[in-house]
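Quick heads-up: it's one chain on its own, the form predicted alone, in structure tokens.
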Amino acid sequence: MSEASKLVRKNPPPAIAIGSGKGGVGKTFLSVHLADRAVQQGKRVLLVDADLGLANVDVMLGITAPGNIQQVVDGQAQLSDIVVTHRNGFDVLPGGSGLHELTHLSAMQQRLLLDEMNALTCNYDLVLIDTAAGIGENVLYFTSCAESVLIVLTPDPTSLTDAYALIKVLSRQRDVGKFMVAINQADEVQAQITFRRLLSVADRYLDVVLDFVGFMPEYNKVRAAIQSQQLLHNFSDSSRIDSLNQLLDSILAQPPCVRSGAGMQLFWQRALGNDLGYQSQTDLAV
């Protein structure tokens, strides 16, 4: 863990989830360069994998991961153990395989992993949690359980109509009401009529607010850097740096979302299956 994270806050940091509702969207290179970018504005940040199944942030950023949280469980390593410190100041809690494990612990597991995770997490300024795509049980628990949710996604039509979904059914089965929209692989004309489709929609048939929080450009030289396991910088031109530094930006200076249910404490409960105010996604309809 950085130097800076070891000072510790009294009160839990905010929380944003990165969500989308379809894959390769570039959700999570745009979850790295927000922690990136807000290390540069001074905070101590946490980046958590959240992707329990297909983890990625680790492979996206070069470094080798040295553990998991089911270690932890196990008994094998403290949750700071497994805690990796990118070149660039943030710090990841990798996610990893077998992971689904964790809504099946004992009382006494729950407990034990739940100070440990409330403990680290009071060591930042931010977390961001970047989830897996799509609308299954797990997203559902982390991005719920956040102060503030971002849903990223391109003009693609089934992009589209796959994070409506998500808006959908967060919205409707976990009571959240506001989401920050990025949107990726667009110029502005681009990004502002993707942007108005899905506000039309949802203004037809949700009781939610979307706030447009900037667009990215589609710009080859991403998959350069993914290749390379680099941040973007290392191989873009200033202009393609100005337009993503804009959209990061945006993001990091909406003010959190206060509202009933939401909190790092139930974040980590709810990940954990503590919570007994949620049915089952299965009891209930989209």
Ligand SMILES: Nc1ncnc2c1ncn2[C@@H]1O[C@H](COP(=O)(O)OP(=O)(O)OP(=O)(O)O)[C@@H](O)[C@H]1O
The other form holds:
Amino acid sequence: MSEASKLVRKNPPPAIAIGSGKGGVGKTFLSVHLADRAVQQGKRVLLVDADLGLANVDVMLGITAPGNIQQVVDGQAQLSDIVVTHRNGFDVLPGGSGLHELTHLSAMQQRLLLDEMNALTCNYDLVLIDTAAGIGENVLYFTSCAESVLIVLTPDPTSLTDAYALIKVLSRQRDVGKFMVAINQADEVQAQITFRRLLSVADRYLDVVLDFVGFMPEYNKVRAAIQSQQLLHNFSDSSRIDSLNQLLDSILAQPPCVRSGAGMQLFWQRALGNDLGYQSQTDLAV
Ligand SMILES: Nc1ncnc2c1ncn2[C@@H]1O[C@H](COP(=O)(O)OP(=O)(O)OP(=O)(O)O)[C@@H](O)[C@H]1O
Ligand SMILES: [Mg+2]
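Right, the form predicted alone is done, so what does the form predicted together with the named molecule look like?
What follows is the whole complex; the chain from before opens it.
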């Protein structure tokens, strides 16, 4: 854990979950750059790789996880033992443990993970949760329990359909009413058109608020940076970095949503279900 992270805050930090429905649209790319940008703003940041099946964040950043959540669940390690500090100053809780559904954990394992998570997150000012693709149970849990939800999509029609599907299920089944929307791999005009398409269908069928927070153009150096496991600004100084920074600043400047039941304190309790004595308003039964 970084030196800055050793100062313990009293209240649990706000969390932003990053989801998309469709895979491969840039969630992990945006998550790691958001973490880096928030550190530049003086925040202590924990980036959670919520893809518990396949590693994402550690591969993109070229970091080696010293352990995984499965070991914590088995009582062989503490969460703080498996947190890795990236050289740019943010901490990463690695995923990719082969642990497919949190709901498969026993009550004892859930309790352990919950206590560990509550203790860990109190060390940070901001928690970012990079979710897996799809609308599986873990994605819904992780996404619906954060105060703020960022939906990432590209102008690709399948990406739009899948983003809408995720928004729909989160709004109808998990009571999420507000979403930030970022369009990746698009110029400003394409991004506006894509956002308006999503907005028109959401306005018609759902009771949700969508906030357009910006766009990131298609840029070939993104692939090259990812391949060499570097952050984009360490790799290129193009003006496209300005677009990226504008997008990141806009996301970080959004006030956290005040939703009853959201927040890191309840985050893992809700994620792990109701049988720990926590009275949830939702249908997150294990
Ligand atoms: N703005 C961009 N310009 C060019 N390529 C991009 C851009 N954003 C993302 N990519 C490409 O898309 C790939 C997928 O990005 P990323 O891994 O962040 O997506 P993801 O949504 O996290 O995927 P998954 O759902 O599999 O976790 C990257 O490896 C990169 O090659
Ligand atoms: Mg990813």
